[in-house]
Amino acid sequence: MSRHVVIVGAGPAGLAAVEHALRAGARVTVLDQAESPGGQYHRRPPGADAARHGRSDFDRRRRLLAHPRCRWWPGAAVWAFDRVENRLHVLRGQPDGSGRRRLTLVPDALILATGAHDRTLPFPGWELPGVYTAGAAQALAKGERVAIGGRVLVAGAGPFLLPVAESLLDVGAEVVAVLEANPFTTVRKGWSARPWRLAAQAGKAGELGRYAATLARHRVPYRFGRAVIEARGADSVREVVTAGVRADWSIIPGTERTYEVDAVCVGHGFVPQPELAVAAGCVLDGGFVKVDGEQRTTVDGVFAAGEITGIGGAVTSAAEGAVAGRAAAGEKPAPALIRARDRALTFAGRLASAHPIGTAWRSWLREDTIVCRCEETTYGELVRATTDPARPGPHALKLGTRAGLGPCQGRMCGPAVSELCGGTERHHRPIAQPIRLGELAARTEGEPG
């Protein structure tokens, strides 16, 4: 009998893994929390023209979900992994509905393609209604055709700000500016060295040109070396303060400027979602899942691909997924797949060097600036806690300040708290996804036939 490969995540990495695992003869089960495959990158607005988005690879791979050897489980939340029994615990059904089915899977090989989520650095006023992450703003615009506001400022770091601005313009928002915190010299240096090594991402040049044309057509200014340092408003955002920042993101005095807005979306890159990999016992390296040349993690039978191994965009994720799919199915990946993956990885390195996070961002904070929005833990409380000898270590600091103990369990504030307090981010959560007590107590149905 062929190997049973379970793939968690149906974004670019997961879908490429599906294609290549099937080609290698495996039986495949694909799980994703969303109702449609594609992840955030391929999210479509209702009635969108597929041709405009140039998604022939995506459409081809999406059709493979109907393959006789493939089971496609949308609306599936993987909430735990038992490493002793090699058992994956899954809930199927609407997250906000009742009657979700509790199932388990015992795969021959597991591919984790769980992706990443937004990273947003705290600043005074970021807890106000009207402050959105860049990913949330794009999800509402692309998926629901809803603009987060009528007059919006887009700010942060990285090329993801461009498609976000485009999505907002598409749904009728006025984008007053797009602000990249890194200065032009840093961005140019990161992208321009040995440009021929970016051949695998040639399509990005056309994409970049389209964004530039869109911003020009709508007369949206794009500024380097400028960041949002404060949001103001009584009950929601009414204005934001921006400032020129140096290469380390320290504020240049006298450069402050105020914009009147009713919404602001901010994104400072992405952080991986390694909870299931940690539950499986996989070793992390710099917060990302450590893999070898065939996308094997440090745990036998567990593979990883996409943003959880390093932030590199859709092309890199798909290239990694292709290698992981072949290897997980028991076939040695072809040299051409390995070379394509290695070329694509160049993009990840450029992305990190062109759009780094400046270490002086903490100079934006005040003592009463909220860092953990769930528990309303302030910067001042964290600073005092780190110098308190009664709270040694990150665990005691977390219990003492409650930072990271709210509903998001540190997914939003975790990187910031770790950076401010000098500790490492904790990803170990016995229950990786929210689950009702009744569902936890319910009898599992096991694996359906």
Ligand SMILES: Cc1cc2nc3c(=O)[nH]c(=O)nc-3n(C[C@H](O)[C@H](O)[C@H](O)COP(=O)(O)OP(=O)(O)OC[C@H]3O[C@@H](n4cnc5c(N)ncnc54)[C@H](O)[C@@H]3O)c2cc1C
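Quantities reported herein were computed from a predicted structural model and do not represent experimental measurements. Positions refer to the first chain, counted from 1. By rigid core we mean the largest C-alpha set that fits within 1.5 Å across both forms. What changes on going to the form predicted in complex with this ligand:
Once the rigid core is used as the reference frame, the Cα position of G97 differs between the two forms by 2 Å or more.
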Given for the second form:
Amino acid sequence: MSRHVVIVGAGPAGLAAVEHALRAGARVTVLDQAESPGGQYHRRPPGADAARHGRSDFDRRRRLLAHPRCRWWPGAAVWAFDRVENRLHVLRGQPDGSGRRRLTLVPDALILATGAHDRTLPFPGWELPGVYTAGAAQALAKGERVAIGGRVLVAGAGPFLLPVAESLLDVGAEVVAVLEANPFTTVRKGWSARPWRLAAQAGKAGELGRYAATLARHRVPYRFGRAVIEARGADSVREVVTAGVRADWSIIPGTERTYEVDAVCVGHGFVPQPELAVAAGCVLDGGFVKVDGEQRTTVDGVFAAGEITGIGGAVTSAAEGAVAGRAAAGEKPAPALIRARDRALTFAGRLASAHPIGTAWRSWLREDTIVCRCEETTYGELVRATTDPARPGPHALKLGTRAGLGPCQGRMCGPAVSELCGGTERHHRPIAQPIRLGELAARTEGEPG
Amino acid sequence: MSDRPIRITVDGEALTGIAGQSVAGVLLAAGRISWRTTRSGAPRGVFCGIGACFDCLLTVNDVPDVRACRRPAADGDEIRTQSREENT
Ligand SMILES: Cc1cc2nc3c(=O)[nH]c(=O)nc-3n(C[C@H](O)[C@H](O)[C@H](O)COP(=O)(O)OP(=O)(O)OC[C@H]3O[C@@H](n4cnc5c(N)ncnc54)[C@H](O)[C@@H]3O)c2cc1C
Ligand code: FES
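Next up, the form predicted in complex with this ligand in place of the form predicted alone?
Full complex below, order starting with the chain above.
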């Protein structure tokens, strides 16, 4: 019997892994908590049958889900991985619903392709309704044709802000400005070092050109070296304060400007969702899952691909997925696949150096600024706790301030808290997805045939 | 886009959405941007949009703590907005 490769996540990385594991002769089970394949990138409005970007690859890969050696489980949340028994625990049914089916899988090889979510640095007022992550604005506009507001400011760091602005314009929002916190010199230097290496991603350059043209056509200013430093309003955002910032993101006094808006979306890059990799015992490096040249993690039989191994966009994710699919199926990935993946990684490196996070962002915070959204822990409380000799270490700090102990388990505040408190982020979430106690108590069903 | 309409109620009020939209999408399209209060009483709605932040929790057909951004809205769903104390 051929090898059974189980793939968690049907985004660009997971789908490329499906294609290549099938080509290498494996039996494949691919599951995703979402109802339809595509992940964060290939999103489309209800009823629309074709994704807008990367269509041909996506359409080919999506058809493979009906391959006789492929089993596709939508609506399947993987909530744990038991590394002793090599058993993946899955809940199938309505998201967060009751009465979901509990299933388990015992793979020959496991590919984790669980992607990333937005990173948003805290600033005064970021907890107000009407403040969204850039990804939320994108998901709602691209996937549901809903505009997060009438007058929207888009801010943060990274090229992702541009497609977000375009999608907002598409669904009828007025975008008052797009603000990149890094100065133009940093961005230019990051992108144009050794430009011949970027030739492989020429498609990306064209895409950026298109976004720039769209912004110009709608007279949306795209500014460098400016950041949102505060959102104001009683029960929802009414105005945002922006300021000019230096290369380290410290505020240049006297450059503040206020915009009247009813929504603001902010993204400072992405953070990986490595819960299952952590459960499997994989070593992380700077928060990302550590992999070798064939996308193997440090745990035998477990592979990782896409943005859980590093942020590099959809093309990079798919290139990694292709390598992981071959290797997990027991084949040596062809040199051409490895080369394509390595070229894509160069692009990821560029992205990181062109859009770094300035260390002085903490100067935007005030004593009463909320850092942990769930537990409403403030910057002042965190600072007091770190200087309290009775509370050494990140664990005591968490228990003392409750930062990171709410429902999101530090997914939103984790990187900020660790930066502010001078520790490394702990990704210790024994359960990757919420499960109800009743579901936990219910008898486990075996692997279905 | 097929645009098949669906109807849900939110705290008793009828709202119309499009099949395939999430509960969060239907609420936002209807102009509701917050539906939960934190322990301190502060309002919250959608933040991350993909199931990571847990800001958008509400009660669907009597099941509490459902993430509105992850749950596809279904015709006839009865939604209740919730405060944190209600379920702890
Ligand atoms: C909200 C959002 C919107 C984005 N939109 C765009 C865009 O429009 N254009 C663009 O260029 N880039 C976009 N990005 C960037 C995007 O992350 C990547 O470029 C790309 O999608 C990464 O591919 P991936 O396969 O690594 O992960 P993803 O595409 O994120 O796919 C991961 C998949 O894993 C599933 N998953 C995660 N955990 C579990 C679990 N425990 N159980 C079951 N399934 C699970 C998720 O449902 C998801 O479908 C967006 C990012 C975010 C966070
Ligand atoms: S908006 Fe973040 S979980 Fe729903």
